[in-house]
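Presented as structure tokens, the chain that follows is alone, the form predicted on its own.
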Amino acid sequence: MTKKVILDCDPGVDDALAIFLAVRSPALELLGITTVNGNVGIDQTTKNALIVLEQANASVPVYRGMKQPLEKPLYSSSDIHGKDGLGGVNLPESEQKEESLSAPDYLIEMGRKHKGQITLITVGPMTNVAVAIQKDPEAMKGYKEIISMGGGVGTGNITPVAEFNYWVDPEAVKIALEFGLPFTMLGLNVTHQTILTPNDFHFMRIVGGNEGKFISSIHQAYIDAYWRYGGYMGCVPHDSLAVAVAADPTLVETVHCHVDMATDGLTRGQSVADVLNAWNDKPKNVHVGMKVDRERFRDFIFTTLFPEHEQAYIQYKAFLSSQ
């Protein structure tokens, strides 16, 4: 039986793959997809998304969400993800169009229609389920669970505490955690025990058509800024991984803890993760992810993308192995 989702993005070069994904997976019901400011604004992230859509060749209605944040002002991470949001290749626009909904209402619409039925996947800044959420909590109750790309324990990537997603706007996470539905984080700590290499790219290219040629070209900017700034070689698949943890969630071991969220001053934007369970006393509202079984993690997307070429994967996995 297939997972209702709906994928709540910023695409951005890792929303793009998260996309194919949730697409592609045979364990997920993809119903639709909410568009939010993040990587780039909201404009570029809608038309974005029906971008990788058009490349997928598939049909997901889309819904623009909102354009800033809950109180923090815009910022985007243009300098990682191409101005264009998609590593700056020169691609089509879709011809389908965005939903007349939106985003929120959309949101609110569903968890209505399919109570307790819904897994929502989030991979941007988190301002779409806290306008959600103020707007209508009843309806907003009727989803299943929250499965959340943002924070990590112990370590950011915008600031030396905070994570992009949840910095961009801490309140809108803040809203969402102390919600009260079933919320599974994986920060940076889980997400950064993957990565795929420039070999992966090039074997996607060779083995998968016009699609494999797709997601190569526009992780190639991804891949020069991982490197300038982190000495990566390669790229880290953060979103991908909710997308999977939806599709299979024993690929990643959790801690159930309290997690609270830094709205001000030095910290802002840190999830604070209680893994150590030194706030007895509060409760236990998150499941963060701490451990992924990397080579499964891989499996699934190549797999998922690719199920075709299963045989020419196990190829690639063997030369790989054996260097």
Given for the second form:
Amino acid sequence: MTKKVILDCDPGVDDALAIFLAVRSPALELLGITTVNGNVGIDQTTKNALIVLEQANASVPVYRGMKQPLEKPLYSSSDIHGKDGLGGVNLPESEQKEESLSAPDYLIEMGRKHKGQITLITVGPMTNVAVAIQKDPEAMKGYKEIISMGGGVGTGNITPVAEFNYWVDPEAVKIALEFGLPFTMLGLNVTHQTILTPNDFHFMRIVGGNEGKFISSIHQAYIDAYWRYGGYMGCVPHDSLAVAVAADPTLVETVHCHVDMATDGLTRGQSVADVLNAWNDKPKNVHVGMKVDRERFRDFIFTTLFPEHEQAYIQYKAFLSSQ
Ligand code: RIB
Ligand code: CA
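The form predicted on its own done, now the form predicted in complex with alpha-D-ribofuranose (RIB):
Shown next: the complete complex, the earlier chain at its head.
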């Protein structure tokens, strides 16, 4: 039984890999993509979603979302994902055009149409989700769950305590956390347990045909940024973990606890996860990702992207374990 999903994203290099996985995974039925301002502006994230779908040879409707956060000023991190948001590959626009419905209105429409069936995967700032909740809470109660890449337990990237997606629009996160849908948070504490190395992208380039070459090419500048900012020789597939967990929830161990969102000042964007159950009187509103099965996550990525090259992947794994 495939799981119906909508992917809300801000492509974004790691978003692009997540789109490929959501399109390719036999466990998922990708109904639509909604775009939001985040890694780059809304014009570019929307254009990039269409470009990535064209590269994946996939026909999935794309709905343009909010161009700025609910309250915070506009911000984008183009120095990580490149000015074009796809590692500076500057590909031409896709033939496919975006839909006329806005992302929040699409989310509302689908919440009503597929009551209790859709998993909403968010891998960018949660502005679209919050606007849809504010506009039609009853429709949004129709979603089965939210699986969100964002936040973290005791870690940050855009600040010492805040993760980028949640920092860009903390008010939106607070609305989503308090809304009451089953919510799984895959924060930096768990995404940083994983890494894709230059070898991995070289393997993709060798076995993956044009798709492998595209995925590898958009990640080169991203890997450079990880070396520049964190001394990593590789990059973290943050957004892919959210798609992977939608396809196979057993990939991550979670703690069910209370999570709140700091919206202003020094700790703006910090997800405060009560994993110690210090506030035992507060509602346990989030399943917080704590540990990922790294090997099975890597297997998910490579076998989902290149199912016809499983033997080559087995050979590559044997090479890696011989090093
Ligand atoms: O902090 C990582 C998140 O911020 C990822 O979703 C990445 O695409 C950026 O949006
Ligand atoms: Ca993202």
